[in-house]
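Just one chain is shown here, as structure tokens, and it is the form predicted alone.
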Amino acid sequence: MQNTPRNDELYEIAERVLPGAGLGGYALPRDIRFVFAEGSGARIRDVDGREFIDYVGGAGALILGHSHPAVVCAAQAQIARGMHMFGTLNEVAIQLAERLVRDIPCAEKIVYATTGSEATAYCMRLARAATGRDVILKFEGAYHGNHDYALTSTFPKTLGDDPQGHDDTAGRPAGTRSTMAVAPYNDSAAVERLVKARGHELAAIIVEPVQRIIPAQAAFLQSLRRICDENGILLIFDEVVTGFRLAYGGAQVHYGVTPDLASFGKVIGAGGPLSCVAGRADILDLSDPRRKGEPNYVYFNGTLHGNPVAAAATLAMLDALKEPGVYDRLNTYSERVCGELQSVLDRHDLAARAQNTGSLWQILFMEQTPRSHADMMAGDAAAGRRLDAECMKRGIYALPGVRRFFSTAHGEAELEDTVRILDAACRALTAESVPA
């Protein structure tokens, strides 16, 4: 992929105001970045003018794609009536916060939040509140957001039923590995053993419902209920990427398990600064401003909560995919893509597997649908990578080595062009590991 003169001129600028010419996480190497100019739909365009099939979609967030109508159309006339108050209530953040009490399982009451994030570090708060305990329970491999506590063995290189867990950021405070224990996913004995040594310490365990793109077994989830019953700690599921996408309601819904908390992001917000914490209202309103000064009292705070402009958005997103049929169409849909990508892979002999739970999907090089950490660590990441980077040359934009997304926007015509840049790609993998 040749950068073209306008990428290529802000790139230079990038590179001295912006630490390794990249937002948060991510930098692309030279040969396949490119600068974001416009998106519609299922694609976006750069600032030269080339077009990419996303499959990143917001991280997830733009389930129904690019520039909705209804979503720009909401966005635009809360714009028109005011971007921003703050200090007390504003008429859409409450529209919002009905229907999400209404349709979310576990969802007696919502507090608002702006990031995922926030939003998970508020839910580990308030379960040390209720509780009194001050550890989590996460699982290896794990990613709950960019807080001290959330950053423990989300990429650990070594394995273990209860590891300290591994610090994945610099700057970390010792203090908060005391507060955190690490179990492998979809290991229901581990955490059983774990709770058996060290339950009297436990606030909470918490589990996102699809773990990057591992999916959880039925009867995992269902058994983290019940310890979490048998021994006085809470469930907390971080939906932040599953909430309205792997079903309407999220993964509890989906899995019909319901948790005590639950974190939402991403699809919460359709794009925008907006996220939230639902639950039983017996934990939420600690976080009442009334208690301020009461012991118990969970502080909870932010510019940008219960953003109207994002809450409008968010109304009308919800909208479009209560309509009949909607999931059933988007997951149909993804099921069919990752077959059609199946047969290429096999096809040139690649031992990789397209990978979906729902729409929620991956090109992974192993041979079966993992369901730890220490199996995605035993794949070929390193040869995914390099496949992502060659689908990226030609007209594919998903971050090499990350889960991506299908949206309701996604139709026939990125079908074929996916299929036939992913062909090629392969062509050129297949190529560079012939001996010349």
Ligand SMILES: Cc1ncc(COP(=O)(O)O)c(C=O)c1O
Second form
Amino acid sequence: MQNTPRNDELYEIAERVLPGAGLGGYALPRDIRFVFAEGSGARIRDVDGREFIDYVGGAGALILGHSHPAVVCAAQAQIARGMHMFGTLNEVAIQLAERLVRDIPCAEKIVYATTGSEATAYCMRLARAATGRDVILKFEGAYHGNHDYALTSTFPKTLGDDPQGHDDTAGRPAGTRSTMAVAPYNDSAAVERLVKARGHELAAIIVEPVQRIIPAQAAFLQSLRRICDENGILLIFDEVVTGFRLAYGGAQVHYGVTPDLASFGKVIGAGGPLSCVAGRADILDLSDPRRKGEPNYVYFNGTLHGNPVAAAATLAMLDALKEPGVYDRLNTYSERVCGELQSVLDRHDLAARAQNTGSLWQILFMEQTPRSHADMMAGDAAAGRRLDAECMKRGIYALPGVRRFFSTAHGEAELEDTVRILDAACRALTAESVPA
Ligand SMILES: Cc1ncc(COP(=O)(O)O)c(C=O)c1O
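Next up, the form predicted together with the ligand. The previous block was the form predicted alone.
Whole complex next, starting from this chain.
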């Protein structure tokens, strides 16, 4: 990546004022970092005018690609009417809530939040209040956001028998550990064992219906529903990624399993500051502000909750997603691209797979579809990151080693360019690993 004067200039400032010259959890190595300038459809450009095919898609928020005309139009019209309102209702927030209650199976009501992390934290608080129990069971390798409860065994370096899991961050109070339990993904027997031992302490089981890039087995989600019902435990789907991506309405539509509560963000929000918790009315009503002062009242509040610009953009996005055939086309396209990418990997004799579940995809250096975090750890993640970095040098934006997304804006040109770039990247990777 050469001749990048504006990128260099901006990174010089960023190095001084942002830790690691990054935003949040990612700081890209010098040879592949760039500063985003603009995006249109499936392509983005950096501040020096270089173009990339975008597979990050705003961390999955932009299922229609960048700057979809209907979404831009809806957001602009709302900005002109007012960026934000607090305290009283706004029209679009009500319209969106009505739509979500109609279209999400578990949603008898919804409450708004601002980010996916906030939504999962609220799910946990509601579950604890509703059951009077403290412990939440999560799965090894699952990501539920940036709060202390969520940061349990998300990136464990060793696989834990430790049922309380590993701390993923410094600064997490030691007391948090006793409020979380951890089990391996797709392993109903392990969940049964844990519930047998500690079921009376468990408020909820929270699960990603596709954990990072690992698909849930339908029988696993069905067994979670049964185990929860038999033990008075609430089932939470973290649909921040899968909501309105795996299917219209979310993974709960795709799998036919209805949780008690679900967190939504990313596509819900359309790239703006909006997320929500959807679920049973009797649970969500614990946050009814008229119940303030009652012992079981659950506090919910946020300056940007129900933000009308994000709500208007989301409504426009949902209109476009509701058009007949959208998900079939997106998922068929995703399968087709991954098939072509697999042929490239095979041609280069790489023991890697182009893995997809719907429009979620990643190139993994492993033999089989992973079922658990243990399988992910057994793969050659370093080789995956090297290949991703080689792709990025050649014009594909996908964070090395991280699951990525197709959008409805990706088409034949992106397929052709991605195949060509992957081919060149594989050549570079195999040349690199040939001993001199
Ligand atoms: C499954 C899942 N849950 C929760 C979150 C947290 O969402 P946010 O980054 O909006 O706080 C993420 C973010 O990537 C996620 O993938």
